[in-house]
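Okay, so here's just one chain, in structure tokens, the form predicted alone.
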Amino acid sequence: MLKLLFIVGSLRKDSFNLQLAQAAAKYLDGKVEVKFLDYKDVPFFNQDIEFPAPPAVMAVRKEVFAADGIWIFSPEYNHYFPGVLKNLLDWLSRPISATEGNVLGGKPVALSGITPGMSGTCMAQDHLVTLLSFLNMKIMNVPRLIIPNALTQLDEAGKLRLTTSEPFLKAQAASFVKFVEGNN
């Protein structure tokens, strides 16, 4: 069965993007083994920790390391993508070691999104697009997920429901297992 793993951008608990992340998972229940990354313990990069790496660091490149596609959900602060998944993102690209590359080159990655305001996240996807080009990972352009206005597909308890991105999404579900499937 394959292995996709899920990164959400923002670490807010209830975060649109983590509901969006968990209506995902439902598509895919029973077609393949979803997990969601906890990265919250990971600490700033810095280079004068890189080797040995930390404890969180090492648990995170496991996961990522035994993933067969990558799915990132993330909202857009500021026209980018959150600091919080950069650091993670610049852990992830470093070398293990001396002999070892890194665990994100070639892996298959599918990329979503959903903001409350008007531009969705586009922006933050095309910059995601461009690092992770990069770091030499498969991107699944077509189709990516962008939703805007999230407060409009809320229910009445202000969690995400979601009415007219619902079809969207499942597609995109159905198109990211093909992909992985492809590219693995």
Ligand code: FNR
Contents of the next structure:
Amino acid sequence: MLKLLFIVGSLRKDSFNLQLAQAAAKYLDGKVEVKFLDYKDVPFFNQDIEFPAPPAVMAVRKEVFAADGIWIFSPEYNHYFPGVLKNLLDWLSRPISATEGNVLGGKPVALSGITPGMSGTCMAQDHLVTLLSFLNMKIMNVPRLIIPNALTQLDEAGKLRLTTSEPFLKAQAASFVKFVEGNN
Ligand code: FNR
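Show the form predicted in complex with this ligand, please, the one above being the form predicted alone.
Once more the chain from above appears, this time first in line as the rest of the complex follows.
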């Protein structure tokens, strides 16, 4: 079964982006294997501690290596993507050893994001596209998912309940499965 790894660019417990990723995982249930990357213990990147890689870094590299595709769900912070995600990608961008490359090159990747504001993470995603292209990842540029005004799609308890955005998330999930299958 195809293996997708979800990376959420927010560490917040009630993150809208986490909830968006959980909704996508629900649509994909039974069709592909979905894992969520736990990277909260990855330290700040520092070349002084790069080799040997800290255990938390080795663990995330293993997860990325094993995945057929990566789906990033990220908020936008100050028109950029959050520093925790940049830190993770910096670690993942580095070679595993003197003879091995990094785990990101050639990997298919999809981008989605949701925000209470108007931008819908559009600018953060554009910055991600620049970075992920440089890292030689295979970006699914169409469709990307950009969801503004998150507060209009909440239930009574304040949890994300997609209405207008639901068909777009489903369509992106179906497209990404095809995109990743085409890469295998
Ligand atoms: C934000 N937020 C935000 N929203 C946006 O649409 N564009 C932006 O540039 C920013 N900038 C920004 C900076 C910082 C430091 C914070 C903490 C927040 C609001 C942000 O979208 C909101 O807090 C989301 O709920 C964060 O995503 P999660 O954690 O819900 O997934």
